[in-house]
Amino acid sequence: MSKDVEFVVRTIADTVLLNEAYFSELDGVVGDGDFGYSIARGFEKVLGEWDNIDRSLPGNFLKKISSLIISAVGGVSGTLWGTAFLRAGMVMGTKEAITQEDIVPMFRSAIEGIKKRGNSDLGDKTLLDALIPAVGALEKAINEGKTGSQILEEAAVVAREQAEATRPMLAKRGRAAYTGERSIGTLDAGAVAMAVLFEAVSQAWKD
């Protein structure tokens, strides 16, 4: 399964070059719409590196991933995303290949790596309100025994719900929450970010 973090991985970054202007215009109605160039260096840096890469276990992989992107990007953006990357690294430790068994306790490791960073929780307005209801659909889902497609356009649905769910709120954590109750009716940058990335790396594994 190790070939399939290649491919998720290589698919986010992809991803985020192409929708970069899209991610910093979001970002630029309420916080400092530098939030789709940001994490775009950073995988930009990724994929300059990707021949480079160890790729002699997964957790290697996406613990170079990680320095990559810190290395990259300054500020907020490059710690949390580079602390996800480190956080699932370190849950597969020197495991030889990733089963599906190890999906969602990855996941649940780069959530708690960003709570902590960023010090932000559920209903902050943060990334946070896509990723932790898409990764509880994608447990949900592999708990139901459904076909990896199946598992990644539930977690992608709800992603992309749970992302439009972020307009009423009011933000509370980054350059966003400076702005105070003229975050409301505003759509989070990172959770919709979240919703275009689970929405791809559906489809691509679909394709």
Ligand SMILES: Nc1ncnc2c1ncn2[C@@H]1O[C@H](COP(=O)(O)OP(=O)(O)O)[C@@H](O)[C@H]1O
The other form holds:
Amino acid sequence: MSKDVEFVVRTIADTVLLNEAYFSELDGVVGDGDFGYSIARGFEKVLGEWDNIDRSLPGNFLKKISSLIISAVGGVSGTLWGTAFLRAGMVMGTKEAITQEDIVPMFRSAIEGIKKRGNSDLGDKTLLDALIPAVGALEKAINEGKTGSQILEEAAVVAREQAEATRPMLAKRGRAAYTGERSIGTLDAGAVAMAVLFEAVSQAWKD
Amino acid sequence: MSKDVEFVVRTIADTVLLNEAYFSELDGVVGDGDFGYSIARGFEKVLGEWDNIDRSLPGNFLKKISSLIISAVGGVSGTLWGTAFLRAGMVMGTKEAITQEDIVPMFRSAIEGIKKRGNSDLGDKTLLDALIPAVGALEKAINEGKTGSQILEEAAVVAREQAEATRPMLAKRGRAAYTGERSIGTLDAGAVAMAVLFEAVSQAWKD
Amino acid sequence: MKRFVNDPKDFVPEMLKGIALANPKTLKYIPEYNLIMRTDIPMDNKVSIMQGSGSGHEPAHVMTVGKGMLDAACPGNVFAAPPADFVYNTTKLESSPMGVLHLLNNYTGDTMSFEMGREMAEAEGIEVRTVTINDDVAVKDSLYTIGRRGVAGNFFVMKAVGAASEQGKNLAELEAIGNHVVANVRTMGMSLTGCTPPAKGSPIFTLAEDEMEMGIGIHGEPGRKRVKLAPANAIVDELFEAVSSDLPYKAGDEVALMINGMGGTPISELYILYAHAHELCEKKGLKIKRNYVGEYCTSLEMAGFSLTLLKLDPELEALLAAPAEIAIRVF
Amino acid sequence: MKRFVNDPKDFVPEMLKGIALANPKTLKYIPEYNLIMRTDIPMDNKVSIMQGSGSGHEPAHVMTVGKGMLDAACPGNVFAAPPADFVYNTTKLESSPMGVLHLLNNYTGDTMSFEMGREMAEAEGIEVRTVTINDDVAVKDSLYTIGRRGVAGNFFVMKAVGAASEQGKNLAELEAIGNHVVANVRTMGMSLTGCTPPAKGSPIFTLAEDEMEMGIGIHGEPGRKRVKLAPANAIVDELFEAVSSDLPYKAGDEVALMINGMGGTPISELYILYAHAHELCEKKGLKIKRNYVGEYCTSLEMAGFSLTLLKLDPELEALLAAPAEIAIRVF
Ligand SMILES: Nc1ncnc2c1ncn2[C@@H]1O[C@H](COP(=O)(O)OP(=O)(O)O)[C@@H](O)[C@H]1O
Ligand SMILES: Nc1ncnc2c1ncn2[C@@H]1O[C@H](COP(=O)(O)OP(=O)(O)O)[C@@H](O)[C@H]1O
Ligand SMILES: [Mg+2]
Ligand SMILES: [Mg+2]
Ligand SMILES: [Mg+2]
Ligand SMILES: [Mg+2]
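Moving on from the form predicted alone, kindly provide the form predicted together with this ligand as a structure.
Next comes the full complex, and the chain you just saw is listed first.
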């Protein structure tokens, strides 16, 4: 299995744990303040099992990440993040290694899974508002033949811009939606998490 | 009936209501913070019934004050203050008017009643620690042939001094006693109330 | 915020352990799935009933497991829906030939976990039906949300289907009874304070000394508006108006009236609120046949309450009056 | 401190009105004496049982009036003993040919009111006996105080004499049963916060975010010491040691264990505390035959709890298990 996928998942897990309190705080403004805690419990379980995870194939690895998250995290985040990793794993199927061409299809399938389970789309003030444009930037940079670290950096910049752009939006999904107009003027926690994760992976790739 | 007894009771009642919050606050330091509230409810009832109280004889008047307090105030304060007014009324019996000679015997009998019901005495850090010396001063001033307002002023000065002197004492009665050593360094609420009432009557007498 | 806690991450499991230790004969605890279940189920001749939802709403739902109410509850962390995995495994453990009824409070997270868990169970041939509870009138049904939230009205659903399942009613009948309760129950809540999830350690929101929040959820979600603190009766007036003007209540109806404490409000105050709500019912011509004053569905230590009306018919009234044996008596 | 209140002076009467409205068949309310009493007493063949004490401890005692527990309760204002007048009139209203039993929590104020009220009733030929409850091990018996306070242990006294009176036991027998419970019950409490009497409007005392008060009373009286906040299990360790090392508990004894919430602590936390107390009992060889987790004797909205142990014998255990029908189910 390629080391890259392991490196990216590891960076995501470490970053989520580092940002647990920050993510919960963001969710506390108009949500219920559990986002950081929930998702951290998932990646904590991933790290706890880290050495035992089947690494024979990248697809199996990603599916195992998914099931660890689904067994540890409830509700929106457990289901959506679990779905995302499951979908990415399914795209890889039994391939031996991930190549640059696999990246965008994996992300696209993950996005489709989130949209379907979450009954949500661009403009609902969710993590999709950062994730979808970031994947668009990823695709563009890949097509332009940029280097790995350039690709990641461009995606991270877009993720951050679009996370900031959730501020004026009205939440239409998740617990924040119950507060109606009040959600206007606040950042979506999931979208900010996307920005933080893209930035972390981009930074780690350079180091 | 002499107007004086009515004037004194009225001044006490008004002063208690004015000091409700202050007395409760004092009781809150090591007691349970209800002294001002409790005793105010008693004198509030007295004032509510004021025009209907039988004034044919000072003894009847004082006994009626007692029963109004006992029906409105629970526990220590209801029982002790009710007992005090009952005892004072009993000393007057069927006398038509209160004279200067009646004052000390009325107070002494009230004090005996409080001691008995309260199983308490000088030095227990209660209202007795201000009341007993104040009545001593009253007696001395009367014997020295002082004027009414001189007599009251001297009693008030002693009541205040002795109320302040409860500060270093250890509470041995009432809810404050449960806190043991902690009561040292605090004023006894009942003793301070005695000082405030003696001062108020002394002041009102002059005006 | 101070509370009785060891490691905040152990908050839920330690609570569940306490419940099991306190009820050794009737309840068992399966730590893997945060699961509290009756020791005597599944039974061949009784549908099993379960509820998930987040923790922090106790006595709902882990303390209402017992004969005549729930057969199992598998809560998530504080204010977090249970993982789909818990829903699936609990459904499997309590699966009866007569089927399993899922009671679901209408929130996105819970819905997702229960849908996924149900699919996993159905794939193994277990028959499952779901009653979705959405009694909160504070949230306007709109395109933007998944609809009204499920709050304290869930108690009446649990009680009615729990009693009916003991009578041997089948899965379709229980689903119909549950939906009948949902159609007839309405709630609105408010709070004087926020609340602090143990793992978060700071309040989800704070209210000034002269403020209150109307239309609050049960997860510390802020409500619809923040207004000046008002006397108890004025607060009851507002909630009662919102609840009773929502269908289906009209003069002459027989009702159950519930004043549900949010966790930090003493029972003395709940009875003060009840007194006024009772009088408002009478003024509107609603006949109170059953009343409930206490804590049923809470938000940790939040000071606040909700007011629930349930329109009764004789069948429903009998189900509410049926005996139940649960860790905490709330009926 | 914010609470649900109209005019603070109406706090107690409005609460009592709520209790009566919620229980129209079984209870009546006599405003003059703050009196909640059973509608079906006095009875010729049953001793009547009453308790006074201050308000603010709900459900004790106005919500535990009912068949099998108290026949009447006439509380004073919040944290204030009832006037002697209430005690006298309540005794008269419930006076039965078999006599009246007074249950008295050992405080100076309550003792004075009950003594005076009893004398007034006896003067009219009513037979009265008094059981004085003093289970609080936090207060050292000394020359300076009137002895230990009565706290949550009063629940067991009420329950035992209430059940025995329904069996037709006479006044002397009930007095003996009450005293037997008192001899075998011990409690200690602590708190994380103070509490605020409605009429006072400000907390009786305040604790910093990292402080707690051990050996607290139930009237917001400060306890014996203020110490640094500790984990839940360490707090239980300290209370359990104080309670269980006081006579009469020894290995092999059968006991009832109660974790009583003070009003502002959620039931989730009470079960966390119970879990550890249960394990300490087992370690010490005490066999838990009955357990009680919830609010029994509170201090308004105070966050805190008390731990009570009662040594059981088969007769006492049967009395605790007997049915009772009260406004709020606490057993
Ligand atoms: N239906 C949805 N589709 C996609 N993302 C969603 C949806 N609902 C919520 N989210 C994302 O999840 C985040 C909140 O996650 P979390 O706090 O775990 O869920 P909950 O709202 O159940 O407490 C939001 O900030 C948002 O980005
Ligand atoms: N046994 C007693 N004898 C005389 N005075 C007492 C006694 N106990 C208390 N007091 C007085 O009463 C005051 C407290 O009254 P109050 O707060 O109404 O009673 P409680 O202690 O029952 O709350 C004390 O400050 C003290 O002066
Ligand atoms: Mg959230
Ligand atoms: Mg006091
Ligand atoms: Mg959540
Ligand atoms: Mg008092």
